[in-house]
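One chain comes next, on its own, written as structure tokens: the form predicted on its own.
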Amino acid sequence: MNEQELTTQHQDSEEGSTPEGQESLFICTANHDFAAYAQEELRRLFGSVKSSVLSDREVLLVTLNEGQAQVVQKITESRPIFLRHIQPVQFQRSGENIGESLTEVASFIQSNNQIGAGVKVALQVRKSADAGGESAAQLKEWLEESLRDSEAEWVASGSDWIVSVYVTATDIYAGISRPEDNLSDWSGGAIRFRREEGQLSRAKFKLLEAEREFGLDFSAYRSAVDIGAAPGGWTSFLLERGLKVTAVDPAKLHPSLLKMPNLTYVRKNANEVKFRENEFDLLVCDMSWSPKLMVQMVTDLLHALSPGGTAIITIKLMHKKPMALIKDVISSFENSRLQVQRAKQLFHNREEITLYMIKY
């Protein structure tokens, strides 16, 4: 969706009235170029949505026609696909004097009765693309220094509360919330993993993030089939977790994998391979194929996935109607004995989403 389409959707969504006193303000984040679809998810939940783009087609300032607690409950229960992160706005200041505004932010934080002795608090600071001056890290350091005398325990992770600060060229926004109410406890939902020496590809990060997002433990599985495995990013990850992995792809796997004792490499197209019934308890697929072909290929191999087994599959969003495409793909899988547990555009997804399914 281009910038004009996003702007038009914003204008259309402002129609309708909102009862006085029932509005709440949030900063909402999606993957690059998918903010319009996150906005559509909000529109389907709340009807009237007033929004403006804060940064780089990823971050929206959104006014919703319900109170903050009701908004958070609705959003978290709906498990949105494209909406990656939300943060409440309980403090807002306009002006060019960032130092003065940050001093007011510090006072706002200190005056909050939730931020007390022994409470673990994470401070997350972000900036829009057009905001000049100090970096987000420098602004965070300044705020931390200002809050040094606070009795709260300031932590990087495992917090009881999150203080979110967002800075643009003209405004500064802040809010305090529980980590679970932000959809992600990472700043902006941007989950960062450290690339390891010898790592085959960044595709591994998708499985690491899926494990966190979907509450999985890949080491608990015994045997996996990786469809379209080359060059081997997902296969490598599953082997590291101790699984026996059958990697299927006519293309070459990375040479470093070929001597792995738990690897079976089938250098064929997946539709040319025969597997036994219930041979695997995990099926993964991250192919850059059309969704229709991918669905057919996975469906043809489902006999090899045991009942109760898990499927983790990415859907490439190859045209301009991703909502309809996702609905069709999910319907096809559910007609093939796969029950969809979650559909999510992870931070490490690009033009795709990830499905977590269980065979029944």
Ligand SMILES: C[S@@+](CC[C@H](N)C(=O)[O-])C[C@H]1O[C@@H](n2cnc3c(N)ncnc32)[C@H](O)[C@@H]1O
Second form
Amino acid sequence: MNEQELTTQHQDSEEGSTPEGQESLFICTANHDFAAYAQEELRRLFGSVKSSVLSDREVLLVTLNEGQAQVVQKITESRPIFLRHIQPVQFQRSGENIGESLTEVASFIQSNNQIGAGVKVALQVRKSADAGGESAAQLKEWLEESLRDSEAEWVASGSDWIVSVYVTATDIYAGISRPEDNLSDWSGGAIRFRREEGQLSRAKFKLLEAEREFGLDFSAYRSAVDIGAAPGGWTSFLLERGLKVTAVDPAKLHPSLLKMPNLTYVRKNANEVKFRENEFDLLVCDMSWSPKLMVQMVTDLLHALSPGGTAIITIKLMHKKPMALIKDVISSFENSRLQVQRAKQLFHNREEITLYMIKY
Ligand SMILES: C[S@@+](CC[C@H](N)C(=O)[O-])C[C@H]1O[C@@H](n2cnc3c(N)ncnc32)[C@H](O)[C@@H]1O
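Okay, that was the form predicted on its own. Show me the form predicted in complex with the ligand next.
What follows is the whole complex; the chain from before opens it.
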């Protein structure tokens, strides 16, 4: 999507030089094909942005004209839609001898006095698509082995600090940061869920991720309407969470759902259904449809969502101007008494983003 918009500006950066108050170097990650929009978000925040592509349409090396702490504060406060993950670069080494470079990364980590006894540290290693050699998992294992003597507690999640290492065909980058400063505590923001036996669709992961990303607890709701519900991933997830669910879709729900006592299945086009006032406290919609028509349809059903109720809606990014499209959709919803809390391209979103809104 819209590759031309990704402007690349190569520049030399001095190893380890990220003086506060001047400029700082970050590796920034977006969903595949959406790095251009993450770059645009950075440009809107910082004015000029120098960047080069580390991995095609996904990962950028970005120099920003402010110190690391200010950059992190600005980015986290801005709650970007497309920028999924950031990691600071405090160490950089060029050269093709990966063994040598990794030894230096290990020394860089060991020399950091934050990584001390009893401190929980997560090591996250990623590679660009063009980097050959060992896998990221093997490189991580090697680094862990050489850091074994450190008194830090190496953990996979729930860490105090994250050490991020990124390897390309020619360079290796490393940085140490607080998990909350990376936009996501998952490596590259790639949050993974285990696929369960009998899971009806991968779409369930979107709702699971939305729940975490937006700090929601779906089990706290009473009654949901799921518009565009088939085959039933979201519906089954909400039923598992103990809600009553009304699933609307002209297509077939998976047969395993049909006997669920808390399910009402309305096998119709959402245009044809009628609901009572304030019937639901949660409205979810994952129709993969024209945003304009979806907005109209949701707006027509909004009387059924009680004031203070929540709406979780995916917006399909149909054309080449997603920023303008998102702005239009948000303003239409806000005119219909839906206050947008967050807009985010989740890791499990493809050509779409997810909106979290509250009706007032
Ligand atoms: C991407 S799928 C939804 C997947 C679902 N969230 C899940 O977890 O399994 C989109 C669904 O929207 C439905 N849909 C499209 N237009 C619709 C409409 N006007 N009214 C109701 N459902 C519609 C389609 O039939 C399709 O089943």
